[in-house]
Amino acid sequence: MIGIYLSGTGNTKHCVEKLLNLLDDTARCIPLETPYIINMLENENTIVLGYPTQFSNAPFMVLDFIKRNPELWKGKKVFCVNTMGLFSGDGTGCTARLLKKYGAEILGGLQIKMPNSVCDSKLLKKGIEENRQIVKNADKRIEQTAEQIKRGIYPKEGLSFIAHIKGLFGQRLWFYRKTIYYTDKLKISDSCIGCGLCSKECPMKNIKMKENRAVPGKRCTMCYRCISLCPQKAITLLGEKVQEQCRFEKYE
């Protein structure tokens, strides 16, 4: 058993790497970016995926992942995870769907709301008790989900056609150019001081670094991950200003 994942704030990243410390302690957990990851996912027969929703969609670099890898997932187990800020319809289904299209058996999938990672927006913004609510409400999940897959009952969440009409019509629809290709959205102000973090940072290498100021490129993965480090609170996407950087360590 395997666990990979897409992460920005940390919360996909403790979300799977609990799951999978429950199922089998030994089992490795390694981001998406992770070099060599094709050859290591190629050794393991069953692959927990987990990765934030974005508008009932999955990240545009996980769904490209697998589309550039289709013999990858003949004859994988695959149970998907996905994290939420308050809406997903069917997260877990928007790669499901893909990975059975290539052969992939899927076990199941769990969603799973944890603190909101948009920094630059007010909305589903909430105070920091109620976060580590939130987080603890979600550690209690994965603990009852860990025990049920013991058990060899595994959820459905996110799988079922009523998830996929909710999913479609609650938000992928209308948002769908958001999702459907990397953005090339992402801004970067003057109060960028070049200190390189983002860059060494970004899953997608789309930031790089000239006359010592980061500049964007045109394949952010929106996974908000420069935008809750940068030191400066220099780099928006959504909104103009940063409102909070929302990274998982603060809530725990």
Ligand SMILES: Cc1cc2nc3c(=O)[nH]c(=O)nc-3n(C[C@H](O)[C@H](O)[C@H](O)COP(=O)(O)O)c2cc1C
Given for the second form:
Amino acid sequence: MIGIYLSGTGNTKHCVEKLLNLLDDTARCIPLETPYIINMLENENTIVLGYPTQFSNAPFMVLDFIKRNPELWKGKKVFCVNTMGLFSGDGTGCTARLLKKYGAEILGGLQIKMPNSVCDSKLLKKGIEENRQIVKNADKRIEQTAEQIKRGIYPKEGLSFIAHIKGLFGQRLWFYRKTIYYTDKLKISDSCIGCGLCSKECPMKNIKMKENRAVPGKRCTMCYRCISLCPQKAITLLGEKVQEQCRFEKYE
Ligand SMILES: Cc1cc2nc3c(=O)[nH]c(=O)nc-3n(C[C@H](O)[C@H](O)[C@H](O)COP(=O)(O)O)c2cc1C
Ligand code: SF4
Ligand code: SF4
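Structure of the form predicted together with the named molecule, given the form predicted alone:
All chains and molecules follow, beginning with the one already shown.
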């Protein structure tokens, strides 16, 4: 068994690592951007795939990864883990359907509420205590799920036809254009001091350093990692101003 994940602010990383640790403490857990990840996956039968919900869909980087490796999934058993701020609809179903098309067997799906990673919108901001409670509840759910799985019962969250309709009409249709490709909408303000952190940490290698300034490219997967890390709060995407930066470690 192996865990793979995309995680912008650390929520999904935590959930996948915790679940795997409870199921098999020898199993490895690696980010999707790991070099040679395909070689590592080729020899594994069971994969736990984790990612954050984006507009009731999977981040484009995850969909792209699945599509670019169509042969990889044949015969694999995949359990999809999806984290969300509030509502995911069929967040797990979006990858499960694709994986099935490429020959994978879907073991189940788990959708877990976590703190919202969008930190440049006042609307989505929650207090630190509320976020800590959300993480505690999530941990409990992961522990219960691990117990179920050990008894051979896999949850099927987000995989039903009803969930599909909820995800489609609840969000995906209205935000369709945001979910079909990488975005070029990342903005970096003049307050950038050229520390290079965003460029080093971006899973898409989408930020280049030029003359001591960070310059965004056109292949952002909207993970919010750079936005939550920048010491100058110089980076924005969906909103205009960074409120409180989100990192999972704050809520442990
Ligand atoms: C661009 C973007 C879109 C999002 N859309 C949704 C959404 O539709 N529904 C939801 O519940 N959460 C949404 N979220 C919140 C994240 O799914 C959630 O905070 C997730 O746990 C972040 O995980 P990470 O830290 O592993 O990246 C969105 C976050 C981002 C950055
Ligand atoms: S993390 Fe912020 S300050 Fe550092 S290079 Fe990136 S944008 Fe500039
Ligand atoms: S540019 Fe920032 S938000 Fe976009 S993929 Fe890279 S780290 Fe994530």
